[in-house]
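Shown here is one chain on its own, the form predicted alone, set out as C-alpha cells.
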Amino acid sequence: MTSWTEFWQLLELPAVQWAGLALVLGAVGLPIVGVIIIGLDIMPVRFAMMHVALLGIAIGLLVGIDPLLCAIVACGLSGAALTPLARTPSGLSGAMGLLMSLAIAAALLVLSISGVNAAGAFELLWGSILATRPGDVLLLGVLAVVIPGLFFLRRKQMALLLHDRELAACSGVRVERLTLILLVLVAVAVAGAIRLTGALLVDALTLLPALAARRLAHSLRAMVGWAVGIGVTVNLAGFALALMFDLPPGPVLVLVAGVVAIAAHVVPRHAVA
C-alpha cells in the first residue's frame, strides 16, 4: 500500500494529473451516454463499437494515421449508418450483431493484408488511463460540453424519444434527426472512453453509473443528475484506490462502479424517494 506521502507525490506527476482530469471530464458526459443507451435499448452498442474501433485502428495502422482518431471516425460513421435501422421492427439490437460480425471480419482482413501486427492493434483496445494524452482530454472536454448541452436543450424531445419513438414522432419531434445525433454521440463517446479503461471496461464510465441512477431516480432529468454524480464519485474514488494500492486503474474503476450499482439496487426505493 502506498503511503500518504507517496500518494501525494504521485498526484504531482503530469501523467496522473492528465488521467484525473480525463476521468472527471469523462464522468460529466459519458454517464449521460449510458442513460441514452438504456433509453434506446441498445446495450450491444458497446461491443459493436469495440469491433468497429478495431477496424478503425487497423485502417489507421495501415495508412499511417493516428489509429485512435481513425477508430473514433469509424465509430461515428457507423453510428450514423445505423440510424435508418431504428425504424425497423427489430430495432437496433439485430443491426448491432450484424455490425459486430462485419467489423471484426473487415478488421482481421485489413490486418492480414497489411501485415500489421495484430497483437499491437488489439493492445490499443485495452486502454491505459495513465497514457492519457492532451488530445484525449480535449475530446472528453468537448463531449463534456456537447452531451449535457444537448440534453438540456432537447430534454423534452429526448424524453419522448427514449420513452416511445412513435409517440415522439406524433408529438412533432424530428425523430430521425435526433436519433442520428444520439447514435453518433454514443458511438464517438464509447470510442473516446476506450482510451481510458479499454473497450472491455468501458461500462465503468458509461453504463454502470446510468444503471445505478435508474434505480435511484424518478425522472429522466434526475436520472442524468444521479448518473453524473455517481460517475464523478466512482471515477475519483476508483482512481485514488488504484494509486494507493498500486493496482491497474481500469479494473478497479469497474469494480467500484459495479459495487455502487449493486448497492443502488439493494436500497429500497422509498429510501431515496
Contents of the next structure:
Amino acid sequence: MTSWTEFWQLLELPAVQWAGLALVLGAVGLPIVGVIIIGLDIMPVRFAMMHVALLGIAIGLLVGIDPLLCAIVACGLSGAALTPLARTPSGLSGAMGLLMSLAIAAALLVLSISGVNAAGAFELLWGSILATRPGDVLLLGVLAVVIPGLFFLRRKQMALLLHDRELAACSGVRVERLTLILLVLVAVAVAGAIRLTGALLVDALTLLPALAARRLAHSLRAMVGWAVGIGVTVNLAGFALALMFDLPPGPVLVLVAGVVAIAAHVVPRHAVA
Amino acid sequence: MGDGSRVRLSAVGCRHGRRTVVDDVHLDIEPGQRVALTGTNGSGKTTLLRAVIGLHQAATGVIEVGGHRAATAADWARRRKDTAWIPQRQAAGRFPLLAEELLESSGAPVEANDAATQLGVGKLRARPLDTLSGGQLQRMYLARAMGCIAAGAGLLLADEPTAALDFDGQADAARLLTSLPVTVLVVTHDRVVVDACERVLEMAAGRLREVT
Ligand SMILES: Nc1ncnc2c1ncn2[C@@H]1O[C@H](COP(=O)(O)OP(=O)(O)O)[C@@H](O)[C@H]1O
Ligand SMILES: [Mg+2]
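Having seen the form predicted alone, could you give me the form predicted together with its partner chain?
Expanding to the full complex; the earlier chain stays at the top.
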C-alpha cells in the first residue's frame, strides 16, 4: 500500500488529476445514460456501438478525416437510424445484434480496402483512464451538462415514454422525436465512454450504477438521483483505492461498481422502500 | 367542456398482417351519446378503438372525431388530445411510473386526483403502478380518463374498463361513465355498464351490427 504522503503526491500528477476530473464528470452524465439504456431495454448497445465506432474509425482512416470524430458521428447516426424500430416492443433489443454484425462486417471490408490492419484500428478505440486527454474531458463535460439538462427539462415525458410508449403518445409526448434524441445521446455517450476508459469500464460508469438504482428506487426521478450518487461515489472510491494499492483503475472501478450493484440486490426490498 | 364529439366511421377496415380483423365498419355516434360495444373475444373491438386514436393504422375507410380527420402527426396529436382512452391491457410497465405521474399525464392533475379519491385510490398516489392490484390500476386509469376529459377531451374510448373491478367498483364505474358530459364508446361485457348505455352494438368477426 502507498503511504499517505505518496498518495498525496500521486494526486499532484496531471495525469491523475485529468483522470479524476474525467471520472467525476463521467459520473454525472453516464449513469443517467445507463438508466435510459435499461428503460429502452437496449443493454447490448455497448457492443453494437463498439463495432459501429470501429466502422467509423475505418472510414476515417480510409478518407483521411479524424477517425475518432468519424467514430462518434457513426455512432450518433446509427442511434438515429434505430429510431423507427422502437415502435415495436422488442424491436430495439433485437436490432442491436444485427447492427453489431453489419457494422463489424462493413468495418472489416473498409479496413481491407484501406489496407489498415484491424487490430491497429481497434487500438484507437481503446482508452485508458490514466491516458485521458483534454479532448475526452471536454466531451464528458458536455455530456455532464447536456444529459442531466435534458433529463431535467423532459423528465415527465421520459418517465411516460420509458414506462409505456403508447401511454406517452396518448399524453401528448412526441415519442418519435424523444426516442430519436435519447438513442443518439446513448450512442454518442457510450462511444465517448468506450474511448475514455475501454470497453470494460463502460459498464462500471453507465450500467452498474443504473442497475443498482433500478433496485433501490421506484420512480424515474429517484432512479436518476440514486444512479448519479452511486456513480460519483463508486468512481471516487474506486479510483482512490486503485491509487492507494497501486492497482489498475479500470478493473478496480468495475469491481467496486459490481459490488454496489450486488449489494443493492441483496438488501431486502422493504428496507429501502 | 362541450357536449362531446361526433364520431363518424365509414368503411373502416383494419388488418393484422394479412388477416382482416375489422371489416367495413360504418358507425355514426351523436355528440354525448353513450354506446356499448360487445362481442366475442377476438372480434376486433380493441383494434377498432385503437384505430380511432391511431395506435393501429386503419387500412381502409375514414374516421372523423369532432369533424376532424387525422393525416399528419399534428392531426393525430390533436385527435389524442380530444380523446380519453382507457386501454384494455393497462401496462404495469417495464419501468417504474408513479400513480401520480399517470394521473398528471392526463393534462388535468387536480381533477384526475379528485377522481382518484372518488374512486377510492386517492391514497395510492405515491405508489409505483407495478405495486397496485389489477383493480386498483384500473381505477387509476379511470381517474386519468376523468382528468383527460377535464382537460378538454370530448370522447371517451374505454376498453373493458370494469373487467378487473369488484361489484362496487363496477357500479361506481358505470355511474361515472354515464354521468360524463362527453361521447362514450365503451367495450364491455358488463351488464351494469351495458344497461347504462343508450345504444348497444355487437361485433362479430370484424363486422359491426346494431343490437338496440
Ligand atoms: N398484435 C397483434 N398481432 C396479430 N394479431 C392480432 C394482434 N392483436 C390482435 N390480433 C388479432 O386480431 C383479432 C382482433 O383482436 P382484438 O381487436 O384484440 O379483439 P377483441 O378486442 O374484440 O377481443 C384477433 O383475432 C386477434 O388474435
Ligand atoms: Mg379487446
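Model, not experiment: these values are computed from the prediction. Positions refer to the first chain, counted from 1. Definition used throughout: the rigid core is the maximal C-alpha set that superposes within 1.5 Å between two forms.
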Q: Would you tell me if V232 moves between these two forms by 2 Å or more at its C-alpha, with the rigid core held superposed?
A: no
Q: Align on the rigid core first; then say whether the Cα of L211 has moved by at least 2 Å between these two forms.
A: no
Q.
Fitting the two forms on their rigid core, what distance in Å separates the Cα positions of A58 between these two forms?
A. 2.4
